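Just the one chain here, the form predicted on its own, laid out as structure tokens.
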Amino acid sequence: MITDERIVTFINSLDTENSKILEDIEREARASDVPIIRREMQSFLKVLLALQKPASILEVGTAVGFSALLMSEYAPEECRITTIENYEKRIPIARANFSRAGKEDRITLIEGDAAQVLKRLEGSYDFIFMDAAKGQYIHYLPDVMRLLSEGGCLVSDNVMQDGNVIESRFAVERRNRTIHARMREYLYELKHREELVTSILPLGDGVAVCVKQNAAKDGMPARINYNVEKGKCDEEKT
């Protein structure tokens, strides 16, 4: 928990329930220890979708389909959602949930490793929601940037890693140092890419919200080289 638990509990107590199908899926997921986006993140997504009104959404990390279904309820009726999942045991559950909700025509689930699937995707998306393997965010970013439309919104969930991301790499368990370094690199790049306007918020387990604007002034994006030892990046123009 990176925010005061009492404050979060109070805020969530003011919230209204989701639709019955979403409440049922969330309850089933929690009973099976499947991670579901937190209540405060759910509310935040609803607001972003109301502001953005996307015609197309890409989700990286379907799990059992909860967040895709939530977005389908709060995006415009004509909005189409593409979601990617690699965990074989969850794919049939997600498909069944889409069928239960009657959303098979609005949500397309692509099976496979997101790193490979993203490379094959074409076109553009107005809204991209990242909620997959956190250590892979930095590797997904080049294709995510290619697929994100100008003026589009990129939302990355769970970027604070229960607060570990703020710690020195030497204070993090050795087995977690790679993901720690990759997330710090990811956040730095989001904040320093000239074509992105980014805010990192202490909401839930941390969320980064980016809007893609015009390309860098010289027509080329900056190259970001993250230095793990220095804890910062060296930037140069390509």
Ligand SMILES: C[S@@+](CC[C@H](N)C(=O)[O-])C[C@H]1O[C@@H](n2cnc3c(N)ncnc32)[C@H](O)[C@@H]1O
Given for the second form:
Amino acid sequence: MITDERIVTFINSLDTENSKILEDIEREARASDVPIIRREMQSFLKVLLALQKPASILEVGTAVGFSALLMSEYAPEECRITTIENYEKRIPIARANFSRAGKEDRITLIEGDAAQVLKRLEGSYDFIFMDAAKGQYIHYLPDVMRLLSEGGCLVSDNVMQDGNVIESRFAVERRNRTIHARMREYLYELKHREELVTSILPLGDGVAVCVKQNAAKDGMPARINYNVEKGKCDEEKT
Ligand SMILES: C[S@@+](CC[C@H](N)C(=O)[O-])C[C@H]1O[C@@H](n2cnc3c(N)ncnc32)[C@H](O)[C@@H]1O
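Other form of same protein, the form predicted together with the named molecule, not the form predicted on its own:
Everything in the complex follows now, all chains and molecules, and the chain you saw is the first one.
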């Protein structure tokens, strides 16, 4: 845990209940060890959606549909949600949960590996929620940037990897070094891309919130590439 447990418990104790369907699905998911967004992340998403009022949402990582359903309750009525999942065992449960909630018309579940699905997707989304394989976020980024509308919000969950991301690569177990390097590269990219304004917050297991703005705007810093091998940015500006 990257945050103080007592503080999080206190903050979460102030929360009001979710709708019955969300409470039921959350309980079922936790009972069967399906990873879903934490309580504090739920509140944060509700606030972001109230600010952003998206007309379209893309989620990477459906699991059993909990966060998609939560977002459907807090986004405007006409908002359409597309969500991607590749784990066959979870897909039918997510579909059943969407129809249980009467949301099958508002939420489209695309089955498959997000890397492939994202390449095929067209159009634009006002809100993108990344909550799948953390080591892949950096690979999804070019398509995510293409799909994110101007003024759109990109939210990436679990970016602190239980605090591992702040450690030197030599302090991280060998088998976790690739994911460690990829997450650092991802965070660096989010903070240094000229078209993104980004804040990384120690909420839950770390969340990065970005807003896409017009890259051609005057006064924006030039992009500097992060070099994973060197562990620092390249001098040359692109
Ligand atoms: C943390 S769970 C998502 C939880 C969900 N957003 C919620 O809070 O209700 C991550 C999900 O991403 C899925 N996933 C992981 N890698 C994926 C990939 N490459 N393509 C599609 N889904 C993937 C996993 O199977 C898992 O169900």
